[in-house]
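One chain comes next, on its own, written out as structure tokens in the form predicted alone.
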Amino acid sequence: MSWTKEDLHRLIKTKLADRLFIVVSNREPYIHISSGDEIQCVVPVSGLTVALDPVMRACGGVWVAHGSGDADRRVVDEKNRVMVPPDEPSYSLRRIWLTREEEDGYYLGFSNEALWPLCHLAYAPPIFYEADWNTYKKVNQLFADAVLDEIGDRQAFVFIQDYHLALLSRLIKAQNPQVTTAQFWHIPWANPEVFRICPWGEELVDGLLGNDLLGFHIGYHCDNFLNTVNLLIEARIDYERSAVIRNDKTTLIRPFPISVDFDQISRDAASEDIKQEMERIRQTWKLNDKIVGVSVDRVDYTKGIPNRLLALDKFLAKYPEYQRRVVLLQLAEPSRTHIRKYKELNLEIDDLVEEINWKYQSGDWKPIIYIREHCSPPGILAFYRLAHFCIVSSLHDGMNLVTKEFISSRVDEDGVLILSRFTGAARELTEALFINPYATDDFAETIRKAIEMPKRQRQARMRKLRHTVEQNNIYKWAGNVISELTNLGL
């Protein structure tokens, strides 16, 4: 039996009991933007949003969350809260403000220019400047104060999420000692000989240490982790526990493979409303005859979305009978336009989609069709569905849940999934074709595999990666850390 929303409320109204439940994110879930004279709510391009949402709306609580939106000031009250999901509130959304400069240091900077590629094996060296390490400092304290006001003097579990974040535990800790704390790393943790570079390790270390319990998405993580702080700082590391004890305060450190909402997708992907928009995108692109792959990324360079199209540029060459036959859908957010290397890499791909395109094209067929732009949720799953086959070449991932939302919609029992060895989703989806994304030639011959495997063959892979992702779902998830708070005595 897989676990759902009503087994998820019912742990967290036993484990928590009268406890005040509160996620804290950079990112929030919803945005609200002026649309001419009107106000639209939308859902931001996030598998952590995505993903903690259904979370959110099964128990209830407070989130709280940077305000992007241009139109976020307009809709909440005198305590910067509105309650969220528009269609059916069930939990409440509280935004803090930062400036211009506040976000270009701890967001741009320091979060993306610093601790991302420190972390991603991607061939990207961080930048660290003290500055932006400042900044990072000073916003994280802002969200402590939000956090702690939203408290009071009730009792309460925090859950922290991410790498924006790291300081957050400690700060809200040393105001309140009797909140209970949990962080979630969506990211993988790089090892310790590649952290030391950060000038701030050890306060980084430290800061995610003010937490009762640290997760990553796999064990490989955790290891990482635990010997980044052996070499680090002084503590005492338990490993047949898997906890590091500091100045007598113990936190665990534990594997949780995030997930999807696995029957929520699965029911919105057969709708009705689905199928009228996949009818739209065939008849758009002119997709009827066609063999159709698809790939969703935000425009970020561990994607590895220039090795997936000089992959589809080789296959191409390899396979002309392909020709005319196959389309690549490239849907792309763009993400962190202001930061160099994100400048490089979107003209590197536009370059490329140019070249390969111009290459191969043939009457109104061209190899490659690059969306660059904000696709809705139902937008999405109409792409998954309409696929033959998805790609996800990322070069280093700490899960992508891409894998698990492209599974989740593919209530027909079809399609292939294409799938980087070096995602944390390759060791759970075992009946994916894995590629290094690095093997240009391999990468091609599976591409080839995957549109040539026989349809008996496909449909036995996608059932076993379909149980898979069902048996372990979002609510699976989320129970798991609540479970191993309660170790804690919580």
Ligand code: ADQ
Second form
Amino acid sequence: MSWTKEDLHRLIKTKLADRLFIVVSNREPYIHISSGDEIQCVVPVSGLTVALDPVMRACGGVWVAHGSGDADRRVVDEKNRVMVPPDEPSYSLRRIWLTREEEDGYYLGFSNEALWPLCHLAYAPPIFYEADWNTYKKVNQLFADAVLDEIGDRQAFVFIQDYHLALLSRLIKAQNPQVTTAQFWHIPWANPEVFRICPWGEELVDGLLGNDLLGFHIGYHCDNFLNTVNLLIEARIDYERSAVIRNDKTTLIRPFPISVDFDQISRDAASEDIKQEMERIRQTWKLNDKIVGVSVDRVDYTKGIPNRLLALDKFLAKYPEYQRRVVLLQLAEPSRTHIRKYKELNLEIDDLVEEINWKYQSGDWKPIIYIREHCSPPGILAFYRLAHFCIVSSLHDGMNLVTKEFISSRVDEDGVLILSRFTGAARELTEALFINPYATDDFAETIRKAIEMPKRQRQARMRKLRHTVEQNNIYKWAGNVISELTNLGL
Ligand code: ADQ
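For comparison with the form predicted alone, provide the form predicted together with the named molecule.
After this comes the whole thing, all chains and molecules, with the earlier chain placed first.
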């Protein structure tokens, strides 16, 4: 039996009882934006909202996040709160306001130019500026003040998300040691030799050890974290329990592989609307007699987009019989475009797409269709369903949810997943075809293998992949974190 939304509701009712449940993340689950004279409430595409929105609806807690919408301030009360979701107000969203300088230093600077490259092995060197670090500390304190204000003298669980808020649990506990906190780190944790270049590594690790529970996607990241603790600070490590004891305080370190809402995606993908959308895409891009590959990413240097294009180039050169027959549809969501490294990546991808298409195009066929825009969720499902194969070629990735969305959408039990070994998802999705994205020739060979795989084998693999994702869905992830959190003796 797989976990359902209802199981999660029941767990919350029994385990959380009347304690206040607070989620804290940089990104908000609902954004208010101006649309002419109206205000629109938008749900950003995010695995996190899918996972935690049902939890929040069930327990009616508070979600604290950075208010980033241009109409966000217009809908909040005097405590910067607004009830969400708009159609069924059930929990409160408390917004934190950041100045342009604070956003630059904390979000673009320390989070995304220092911590992001530090934690991903993608050969992009982190940039450390003391001013960014100071802003990061200041903004973590702003979040802590808001959380403490929400808690007052109640008993509370606080569930902190990601690398933007590494110092938060420590700052909360300094004021209110009774609060129980858990944090989930959505990106990899690098090995200690890599991590030690961070000038404030000790403070970051100490900050994270303010938590009672610290989660990563896979055991390997937990081990890297424990080894980093061992190298950087004074603490006792209990490898048996996977725990760190520092100044008599214990932090449990646990793997919780994140996932998607398998049932919902499967239902949506089987709908008549998606079938029509598939037809529309086929007509627009003239795909009717083509073998279609699909990739879906934020444009980020960790996702290995250039490596994928080079492998496709190699494949077409080595197997010219596939020219005019194979098309790679690359959906690319612009991301962090104010950071230089990302600007350079965009130029590199544009060049490669242009070069490869120029080299092979013939008549109205070109091998790469590059769609750089935010795509609606139904649009993405239609692309997944059209695909003969889906390529995920990350150089390093905490989990990678595109893999699980692709699998959940394949209600027809067909389609091949080509998957980088360097994703968290590779640990679970063992029926994928694995690649090393740096090994261009092997990668090209794997594209051929995916295309030529007999239908029976494709289906057998996809059936197993679907079973894995169905069993390990997003509700299991949330349920496991909450069970572990509530077992901490409160
Ligand atoms: P991300 O690095 O953002 O997440 P990923 O897990 O692949 O990576 O999620 C990307 C999401 O963006 C998917 O839901 C996908 O559908 C969506 N998306 C991509 N391109 C899009 C487009 N053009 N239009 C609309 N939507 C698009 C971080 C970590 C991951 C980890 C997640 C969750 O880096 O390793 O899996 O958090 O913990």
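Here, rigid core means the biggest group of C-alpha atoms that superpose within 1.5 Å across both forms. Positions refer to the first chain, counted from 1. Since the structure is predicted, the reported quantities are computational estimates derived from the model, not experimental observations.
Core-aligned CA deviation for S92 between the two forms: 2 Å or greater. After superposition on the rigid core, the Cα atom of I39 is displaced by 2 Å or more between the two forms.
For D132, a C-alpha deviation below 2 angstroms is recorded between the two forms after rigid-core alignment.
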